[in-house]
Each structure stands twice: as C-alpha cells, then as structure tokens.
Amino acid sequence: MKPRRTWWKTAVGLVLTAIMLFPVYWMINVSLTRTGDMRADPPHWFPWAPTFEGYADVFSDQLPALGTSILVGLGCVALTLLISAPAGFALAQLRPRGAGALGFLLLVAQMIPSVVMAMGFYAIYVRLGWLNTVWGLIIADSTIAVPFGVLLFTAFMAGIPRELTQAAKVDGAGTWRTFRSVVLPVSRNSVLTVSLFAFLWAWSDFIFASTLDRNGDQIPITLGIYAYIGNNTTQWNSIMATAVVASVPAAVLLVVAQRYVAGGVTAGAVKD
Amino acid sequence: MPSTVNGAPVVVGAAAPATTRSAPPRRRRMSSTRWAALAFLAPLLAYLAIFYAYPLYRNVELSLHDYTPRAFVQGNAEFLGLANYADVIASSTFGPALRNTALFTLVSIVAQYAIGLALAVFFHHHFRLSGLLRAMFLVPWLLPLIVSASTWSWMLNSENGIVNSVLEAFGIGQINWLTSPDSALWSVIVANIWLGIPFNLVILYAGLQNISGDLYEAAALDGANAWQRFWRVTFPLLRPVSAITLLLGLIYTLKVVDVIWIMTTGGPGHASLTLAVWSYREAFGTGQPDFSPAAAVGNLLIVIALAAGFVYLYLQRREERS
C-alpha cells in the first residue's frame, strides 16, 4: 500500500479504540479513586492521587471467591475436554452414522437460553441437594462450553490427514492409541482454544452462579461483585477494583492466546 | 463460500455445523470402527441426555404444573396443562415484555452490525498498529458481563456518573438513565451494543479477508470510488456472512439476562423487562420464586430462538448449495 498516507488512519484507529475502551479505562480510574472523591462533581478524570483501598478490600474480602472461580473454571475445562475431545475425534475421523444429526443437535443446544437451563438445573439440584455446591456449578457452567468444544474439535480433527491416522493403524495402534498418541498431540492448539474459552465462560458466568450457588459458602467472583453492588453502593472503588481483578483472565487470554484463537479460526478453514 | 468464514463463528462460540460429510464408504463393513465411534461418543451422548435433555424436560414439566417452592421439594405439584402459558400471554406484562424484547434485540443487532461492519472495513485497510488496535477491540467481548454491566451502571449513575457530568458541561440537565422509564431500555441497549461490537467485528473482518483483492482493483480500474466499491463489491459479496452474523446476533441477544438484570433488574416497573429477564425475575429475582410461569416464559423464548435458528440453518444450506 502507500505507507506515507496511512498515518491518519492510525490516528483515527487510536481515537476509535480509545472511545471503545473508555468504559474499561473508567473502571480502572474509579478503582483507584478515594472514597471521599467518589462523589466529586465533576468526577476526577485521572487518578492523580491513586489509592489502593479498593484493592485492599478485594484481598481482604474476595480471595475465597477468586479461589472458587479458579476451581470452577478448571473443573469446567477438565469436564469439557473429557467429553468434547473424544466426541470430536469420533465425529471427525470415525464417521459414525447420525453425525449430521448430532451436529445439528449441538447447534440447537447453543440456542437454548441459560435462564431456561438454570431453571431446569435448579429443579434437579433441589432434589439431589446439589444446590450451592462447586461441582453442581461446574456441571452447569460446562453446558456453555461442551457444544462449542465438540464443534471446534470436529472441525479441527476433520482436517487431520487420513494418512496420519492410517499410518498409526498400520503400525498396529488401536483406535484409543491413535486418538491419544497421534490425534491429541496434533490437536494441541484446539485443546488450548477450547480450554481457554471454557475457563473464561465459567469464570464470567453470572446466571448459573446467581441461581444455583447464591446461598453457598463458596461463591464465585461474579457473585462477589454482585453482592458488593447490593450491599454498599458508596464503595464503588472496591466494586471496580474487584471488577478489574475479575478481568485479569480476559486480559491474559487476549495477550497469551491470540495465536490460539487464530488457530481456532483456521481450524474451520482446514475442513474442506 | 470460503470456509474461513465458517471458521470465525466456530471460534466465537456458535459454530457452523461441523458435520462430517460422509465420504464414500471405503469398506462396506466397518462394524469395529462403528463400535469405536460409539465408545468415543458415549460420554457426549450421556452428557447431552443428562445435562441438556433432562433439564429441558424438567423445565417443560415445571411449565405444565403449578410449582410452589413447597411443591418443589415435595414433588406434588398440581397439573395445569397449558394454563401457565395462557396466564403468561394474558398477563399485562406480556405485551411490554414482548415489545421490549423486540426493540432490545433488533436495535442491538442492527447497530452492532452497522458499527462492526464499518470498523471491519476500516481495519481492513492495513495501517500501522491496525493488528494491535483490532485486538484491543476484543476486550469488551472478553470481560465478564458483570464487570461491564456494573461499569456502565456507574458511568450512567444519575448524580455521580461520568456521562451526566459530560452532558452537564454542554448544558444538558441530569438524565436519570437507569431509573427513568423513558431511558432505561435505551441505556441497556447502548451497553449491549457496546458488548456486541467485537463479535461482529471479528466475523465481518474474517469475511472481508475472503474477498479477493483483484475485485477491488478491477472495480478501481473501472473508475469506482471507495463508496461505490463498498456498495457494489464488498456489501453484496459479504451477504452470506452478514446473514449469519445477524442471525447469530439475534439468537444471542434474545437470551441476554445478565446485562439488563445487573443494570436495571428489568425496571423501573417493566420499562426494560425482556422475556428472558422476566423469566429470570419470576424464578429467581424476587423473594417468592414462581417457577411455573417463569418456565412457561422460558419455553416461549426457546420457540422464538429455535425459529431464528431454523432460518439460520435454512439460509446456510441454501448458501452451501449455491
């Protein structure tokens, strides 16, 4: 192109990005504002005199909630991988009957509103006594990620050359061995993509947490923030500080996983 | 249609059907492979039956009975048939909720699409930092909804919000964004548009990358200016991607609860109550859970979402055939 004439595009791009990310900036700004300045008029645009009161509150009040969220996120990743990776392998490489119908079902599954699933789970958990448990929440959260995982694995594994799996077969590897030692290692990027999204969705979930785990001893961080909003509307620096901390996984995902997200995009491209 | 386009939705969470088109059978009898396939699929099938089908079945059951919190535990709710559905539809909340759902969904997806497309076209001209800035645009999509929604609540706060403060500098008086019935719905729509822009940008950008640069060159040689090139080349060629983006947006937006619930809880009154939020409010939002009507509303929502889904699949099939 014409590199000389693109500087103004960069300028426009910077302005647009700044507008788009203003709420994020504002969250950080408020999290550093002193409680006394919170109701200043006009509000302080820059945290000239930053305070870490808010963050101190996060560490004194919200550490258990952060721990619970990590636990739920990791549990959700494990469950999602356990179910979706073998299923993706079967759909992509073993060509079972009814694969099309199953793909269709998974697509429909993604259309079901979480609030409906939440009511169904509530009705079931009430009887089983699974309300307010971490594993109950893990199972419910995994329903967001499993259909996505299966579809992503199927798309990626369908692109693995048949010669590779056939070669393993010739060498005497059974189906399980082929899956574990050939297909899974090749699919590393999809495993990472699915894991990252499963973690992020479980970490961000509010609906299942607020319905299935609202009276638990172990609440996730999203409920921690929600409880803050309900209790003390004056301490917005603490609320925003918690929000900043809760955004860390998203930031990490963006920085570390850009490549794997891109890998996921090409996973679709490999399929014929 | 180049398949990278199919790839984008896969990543962002709503996959194109990854059906393995059955290849011509190499061997007639593949019973051992079929057993293996079944074994590998078994966890998924069990999972879908227990954690998808069963909750949905329970939900239908809830909507057909009169479940009070007590009946919930004892399991002796009275069978009502479709009476809950009739009550819900006859309720004075139904009209406003349906109207709000339609407004919220349509305004959100149209604005998200238009802004997303404009940004995608803009970022498609590569310039210094374009990759980095495009990545930054993903941030709103990756943040937990409670984080974005509570940030927006504080920005729109009547007395101390930054939005009113800026408006005041221009001489506009205080607007009660979230607490006035006139503006509550529009406030949550604005926040929701902000949330949806990244998704639209990602998919539409992937779609743009599949349009051959030769076409633009040819159009430019024919004397088409940038505006004409967009409407004569980009827009028509992007049509399949646009259809998918809008329909996925529709399905997602119909489901939205968190944003509205956290910002306004559907209020004041019914001012920002959508069907999904209504269902949530009835079941979990008040001290007295009323699961049966909530389930009925939820099931009506599924019907609407499925209808949209079938339109999506129909369009996709048609696109694949052509």
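So that the term is clear: the rigid core is the largest set of C-alpha atoms that superpose within 1.5 Å between two forms. Residue numbers count along the first chain shown, from 1. All of these numbers come straight from a predicted model, not from anything done at the bench. First, how it differs from the form predicted on its own.
- Taking the rigid core as fixed, one finds a CA shift for T35 of 2 Å or more between these two forms.
- If you fit the rigid core between these two forms, you'll see the Cα of G216 move by less than 2 angstroms.
- For A251, the Cα coordinates differ by under 2 angstroms between these two forms after the core has been superposed.
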Contents of the next structure:
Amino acid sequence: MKPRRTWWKTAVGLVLTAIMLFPVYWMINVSLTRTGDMRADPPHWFPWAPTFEGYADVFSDQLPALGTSILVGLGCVALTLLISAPAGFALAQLRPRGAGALGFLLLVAQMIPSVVMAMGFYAIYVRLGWLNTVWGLIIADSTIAVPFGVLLFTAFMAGIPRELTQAAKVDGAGTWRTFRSVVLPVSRNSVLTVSLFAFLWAWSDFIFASTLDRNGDQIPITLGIYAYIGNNTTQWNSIMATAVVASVPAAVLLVVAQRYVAGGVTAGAVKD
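Right, and the form predicted on its own of this protein, after the form predicted in complex with the partner chain?
Shown next is a single chain and nothing more.
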C-alpha cells in the first residue's frame, strides 16, 4: 500500500518554496514597476500598471555587457576543461606519486576567499599589463572552476573499469589516445557538469570583474548594472530588469542540464 502524504508536509513544502522564490518574484515585480511608484507606502505587491522601460534600457544599453559575459563564460569553460579533464585522468588512472597530496591541495584551494585571490591577481596583472582585459578575467575565473573540475573528473574517472583502458592499450593506443577516444566519451556527464558550473561561476562573478576589469572597454553584465546607480538617483526598475535578463541563461542551463548534473555530481560516490 502506497503511504499517504500528510497535508501538513505538503503545506510546509509550499510555504518554504514560496519563501525561497519570493525574491525572484519581487525582482520581477520591481522590474515592471514605474519609477514614481517605487516608494509607495504600502508597496505595490503586484505591478497593476506595469512598465517595460527597464527592459527597454537593458536591450539598448546592456547587450554588449551580456555578450562579454557569454564570452567570458565560454572561455572559462574551455580553459577549465582543457586543464581539469587531463589532470583528473592522470590522478585517477595514472596515479602519479603525490596524487593524494595534490588532491588535498586542490581541496584547500577551493577554500581560499575570492577577495584574497582577487588581490593577488591584481598585483600580478598590474605588472603584466593584463588589467581590464577579457582574457585576464577568463584566467581569473578559471582558477575557481579548475580545482572543482579536477576533483570531479578524478572521482568519475576512478570509477571507469580498468578493462576499458587496458583493452585500448592492447589495441596499441597510447595514454593520450586512450584518454581522448575511450575515457572522455564515457565521461560525458562529468564534462557537462564541470562545463555548467564553470560557466555559472564566470557568469555570476563580481569580485574578479570589479577588481580586474572595472575600467575595461568590455565589462560583464555584473558590472553593467552599475550604469543605473548614480549619486542622487537609482533606476531600480532597470537594475531589476537587468537582473531578470541575466538570470534567464543560468535558469535555462540548469533546467536543460539537470539530469546530467545529477549524474555527474554523484559519479564515483558508489562503487560496484
């Protein structure tokens, strides 16, 4: 007999879901609210007279910033995969000396605050002349994603049956050919998971962008929002409209890649 779900558990779930989604609703509500109604008391819980001025500002002012964010995100994904996938394969399958210590260092690296890393990058970029460049921002964002990617690839590739790689060696494949033709195709879930998280980290980054690319010709959308913040006035509907538009790609990616992410994150957790 299928157990019946009690009504109060459903009610608690709905209340908690509403609380968590309320900031999203309020962001959309403010993005549609007219400037003259921003300080209404009591506040307007629903935009009875909606305006799309904020969204008009976004599509007239922020498209270059959105393009920069997409470029930085894709660049971060490419650089992260280029480094973390071979590194994870080496740690999982080749098992070099010191692999355990290296894995521990990667775990520690994820605990370093982004502010501390941003200050270090700033000192280095000033000397190299890399401030206010897109590729400098890509490198900085990748330092957050690469340790995560290496650890995830290591956990997944450690669970790949040794018979697969040994059969490739019997057929004459070298280490690189085995990695490229055998290991990578069966690691699709992990590749998608690492790619998704790397893109989202780069897409939502503010610390590195504000420290390393504040005065650049190409700024990401996280800095583009500042165009609507002045000394005396703040265009809240434009700010919230920018936040709504910037949230759409992340939400779409999460929904589309949900099942792959679940498989990639739990990979290596259980061994047969």
